[in-house]
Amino acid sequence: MPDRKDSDSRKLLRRLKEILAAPGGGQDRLDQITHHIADSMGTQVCSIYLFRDAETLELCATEGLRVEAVHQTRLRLGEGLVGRVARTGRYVNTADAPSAPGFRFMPETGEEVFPSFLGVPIQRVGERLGVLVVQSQEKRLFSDDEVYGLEVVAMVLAEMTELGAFQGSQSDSMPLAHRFPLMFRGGTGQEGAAEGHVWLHDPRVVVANPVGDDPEAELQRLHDGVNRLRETVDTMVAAADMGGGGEHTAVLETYRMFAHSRSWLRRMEEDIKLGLSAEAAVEKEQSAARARLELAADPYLRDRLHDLDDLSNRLLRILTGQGSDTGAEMPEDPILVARNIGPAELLEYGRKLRGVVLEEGSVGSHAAIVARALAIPLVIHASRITAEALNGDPILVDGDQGIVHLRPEDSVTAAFRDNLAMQAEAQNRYASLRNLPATGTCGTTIQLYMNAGLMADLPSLEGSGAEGVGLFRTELQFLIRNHVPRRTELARLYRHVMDSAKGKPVMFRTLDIGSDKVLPYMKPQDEPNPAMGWRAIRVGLDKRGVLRMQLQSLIRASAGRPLHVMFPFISDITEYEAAYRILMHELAREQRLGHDMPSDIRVGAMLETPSLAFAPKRFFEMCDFISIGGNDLKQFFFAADRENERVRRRYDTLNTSFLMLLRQIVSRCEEARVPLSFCGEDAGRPIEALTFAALGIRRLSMRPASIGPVKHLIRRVSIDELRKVIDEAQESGLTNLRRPITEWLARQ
């Protein structure tokens, strides 16, 4: 690249930093910035158009357009030159705008005299703020050096943008950065409802010089801190226990090849020659292969994209000095703001946070996992929320409908106030029945158990009223760790877990691994279809060795008390057969050894599969008890990811078809006398709890805060009376049946 350029573009930036530094309001450095723009390129228009919201540009500054069109003129995301810039986060070159693909002609701005356009995204790591633009009378293409120079200048504008340079007043229409309400739509991770101020679990990095004074010396940072990750990355790889290579070596050999790599180190090194500093240069080539990975066709380059951006990430905390610890400090209300969170990190915040917001997830994740555990509401898939949110901003957390309010207005947070203390003084009517069964005005009892997975769980065991854990989930012990537990681990554990039970049952499902809970130590399966594939079961028969020591342990943690072991995802009888015939070998070996024995074994099964409804009479008589899984089940039957917003909402347990599949399983679970619970979230919804216990399921399990709203419901009715109004229903040939049940609880 020619000096001349090197030396225009370094004045161009240098000025840019004094406009920064002085004094002034927004539009009045928005105004500058345009007319600096525009001298040094030579153009005579530069204009900036800046996000109003997230579909909406407006321009909001310009030298050379009709001023009266400034904060007059808006386009949509995506509509003309302009919007397609900021859609695709490309630019856009040509010298005859009006012939280009999408042009659309804004008569308000005078713009039809300067055909030649050249727009580029104001962008900062994934956040689109805005697009520059420089035009000239004179049809031409903008060269290499201007497209790159240009992008260069953009960079520092989203800066500067992010340090609050064009912040709105009250005396002007610019857009006020951070300070007016959002709402978040996303998914329900975990019920419930909290109010706080945001805490922020990986705060972004603030380049606060992005315009380097000494190249030579900014070039110097750069290779310094590089030489540093490189280091960091290598040990990382040596020091990795990848159980003797595989995938997952070759994943961090990937991540190492990325870091070694001179055309990222060269693109770096022209962004600074051009004037940014060494952070600037490292954001602008992270923002620039955002955008081009996140529009890849293939799934595996847009999965190098979180590589990428680790890299990236770790290079600007060595540069700029700032860790994850930025020296704020934890409100008393703290509500968890992040992209995603792994489940050990959620744990080492403990019951701290009233909730957590998370811009990735899933229903099934290891975070909403651990959320269930802490008891603590969890929205997931609020988009941007990270880009948005600011550490110490208020905000409403409403798991019920997958909803969050950032910075909300007085009449918001004052209903949503209103709600908490409907479900508070809810709560406290529940807490009077704890020591009350869950009987029915006609005399029929049903079991309330809870759901857990961490010791976190356990204390809620006596407060909720639960006659046992109807479900422990194992496999977070494993999750949370970065290698195997040990088997003594494992036995202690599962010893503590009894001994905190005081005496009350508690059903130990194994391993119930793949799908969305893939261990870090594990060879990923790459799988069209996780949910139907290699998980659970199947991986326990296919890997007896952990198998056997999960059993192992289970057995000598029980030690003269009851032991109960549940397998999950039975499909096949041969699956059940062939974990039962590993069980008993272990109890027979573990008695060889002299180890003391459980006084009684009960070994059942997750039904999880509709195949395993018509399995064969066997296999019912073999089960000491079966639990439903709910959620899988469900999912098998509709044909409806779980994971999937836009058709998991569509099929309702109440459906007649689902219904009678219960039916059928309970009538061949009496047949066979083996006793019937139901696991999932389902079971948790009054209505629904309400309406297994009428087709004959006499035990529920649910999450700890669940047991009190249904068992409260279930003390008030005849659960024969609901029995026939379902009857009635299903006969009359209803496809589904909550209007009928819901007008019948209306009248009692």
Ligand code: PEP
Given for the second form:
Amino acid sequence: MPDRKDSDSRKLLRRLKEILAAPGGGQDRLDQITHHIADSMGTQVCSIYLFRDAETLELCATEGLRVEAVHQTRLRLGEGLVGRVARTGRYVNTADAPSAPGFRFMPETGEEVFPSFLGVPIQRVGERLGVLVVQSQEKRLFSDDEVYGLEVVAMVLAEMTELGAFQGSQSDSMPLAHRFPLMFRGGTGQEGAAEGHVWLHDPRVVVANPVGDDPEAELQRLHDGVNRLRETVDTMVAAADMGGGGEHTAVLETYRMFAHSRSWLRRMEEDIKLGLSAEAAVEKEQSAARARLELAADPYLRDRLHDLDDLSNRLLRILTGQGSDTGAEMPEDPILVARNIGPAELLEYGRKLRGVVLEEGSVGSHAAIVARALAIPLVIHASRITAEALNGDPILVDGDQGIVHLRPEDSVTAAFRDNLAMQAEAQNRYASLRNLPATGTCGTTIQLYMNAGLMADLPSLEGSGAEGVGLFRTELQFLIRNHVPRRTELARLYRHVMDSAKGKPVMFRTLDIGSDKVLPYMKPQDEPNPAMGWRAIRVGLDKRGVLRMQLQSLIRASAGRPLHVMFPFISDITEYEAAYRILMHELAREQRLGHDMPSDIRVGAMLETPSLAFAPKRFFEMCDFISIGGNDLKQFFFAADRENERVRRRYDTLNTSFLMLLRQIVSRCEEARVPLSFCGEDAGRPIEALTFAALGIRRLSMRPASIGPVKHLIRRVSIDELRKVIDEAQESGLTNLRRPITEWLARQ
Ligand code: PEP
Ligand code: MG
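Mind pulling up the form predicted in complex with the named molecule next to the form predicted on its own we just looked at?
Complete assembly follows, chain above in first position.
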């Protein structure tokens, strides 16, 4: 068979367009399409397989195979050559199908007489819809041009599927894209459960005309669009330059390089010459990039493919004139679905969101930090959800398990609702404790504080019954901006925080940047081990300007009120002494300048490295308070990265060795009479919190949502008695105390 010419391809696509425009049922259209493709490609067979559900493909139309097999022949994803194309998203081209790996014989179709096989995926921007196959009697390999041509046709079919061209009439058994229930297993970003409807952060562009009538005009549209795209990218780079973007500009520069890529443009031009419209060509290349993205392990390559994906989206919006505002109305119970989202954008949505589901993100990502502040359940790593979800789809988010149900079955929804109702009941119980102290039956009282970092957190201070803010992570304000905040801006913000706290104490922790908290406008440090690298107070002492500016803002904000300052990540007494001196220097300077002084100043340190537990007594005596940053302390004690899912949960907080370290810290603080608190995530876990209390830690700072459950447990048991249980268990040589503690609790 001779190679197909551009004009053949265009003729075929025009036919497809006419079929789409003409009235008729879905099955009828599919039958006509297979007929025309076989005719145009000069093959005896053309078949269309579409997904019936997420795992099953169904033969939906054929020219050349037995018609009785239509809607009867089904294959699992990955089964046979068709299943292989669907699973990998890549074409299979063979002159001898029965000998090809994975071949499955389907006698009902009568395909045994057609050994040549070419199957290409029908996919749209990474979403797999089905497989398009041509087969012929003559034993031969299809040419590159033929493969390319069939991919172009598949692209148009994908768009037609999206537009609903194959629904209706005899199509009761027709699989419908975006209709079947799907479950996504991701990771926990923020605990909690929510039911609602999908709201896409970046809604997909609808390509209404996949076929281009006039290739010259389409090429012109593409070039105009690309020029506009380049202009916008150039402007972005220039703006970053003006802001002293540093490395940030370098990232944008790579982005610009892609926007100017000749090969990208050339591939799209080829697609248009074969008959696609400009936007369909962009989407075809975007689909190909997404398929490569799923296979790419190299993080650099993945980043580049992401750039290409972003650029394609921008270009599509330019060509179709569709902004991200599609005119769709946000549901009343929106669950935001996005590939990723910046902290500022997430804050803009604010508390109206019921939940968030991301394809990317990480526990320490900025979006996760904001979701936590807003107490919105967040699931991360929900792979491919943006390709599957449509605006308005019903969705269930289980942040505790990291699971998402899209378009769930009724039985799943019912079970989920039962769970939600139980949680709501518990919340009501906790609310009734709000104004009661966390006093155990033995009479010991534990102070419960909350952790915060954004203004959005502050309303929880009243609602949760927290006695104050035990940890205010000041870096979050730096993370959500794209520039270093100015002193006046910071002072205003800290003043606002203190005003909202209405006299309750707020422990301001100075900037803890570095490690997982990378400021977008700061030159990223290429460190092999960032958690143990140049971070927190180490940065503060080396780059004093920012630390001083922050301290000045805090002093000015507190004017006439008590001020609590806490230095993060102190590993050695000399660091504390140096930071302390800077603070004293700034206090004197502010006084000289005539600013109102704080009525009282308390200075403390975060104990986050084991070394500090062994610091000289002088250190403990110098501090007005100490707070254990358990997240970091535990990571360094066990040498287990808190961000690494593989090792994160490997070591239990109730491990005897770790509790021994905590005992040592408690006794050193008692000896120096310095108040001690615990502000890592474990303080918000009821059993851990109770154990810390039994070890002698009298103040715990946690997420506001944890205060109810922790208080509820503390009020029901004797902390003194638990202390005895722990002492005995520890003396008996047990290496982990979770079991004796939970058994004791069960007996209460
Ligand atoms: C900690 O390390 O426990 C802590 C509270 O600080 P962060 O989680 O911000 O590092
Ligand atoms: Mg820390």
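Positions refer to the first chain, counted from 1. Values in this document were obtained by computation on a predicted structure and should not be read as measured data. Rigid core (definition): largest C-alpha set, two forms, superposition within 1.5 Å.
Checklist entry - D39: with the rigid core matched between the two forms, does its Cα shift 2 Å or more? => result After core superposition, the C-alpha of D39 moves 2 Å or more between the two forms.
Checklist entry - If you line up the core, does D28 shift 2 angstroms or more at its C-alpha between the two forms? => result After core superposition, the C-alpha of D28 moves 2 Å or more between the two forms.
Next on the checklist: Is the shift of P709 between the two forms large enough to count as movement, that is, does its C-alpha move by 2 Å or more after the core is superposed?
Outcome noted: Moves: no, less than 2 Å.
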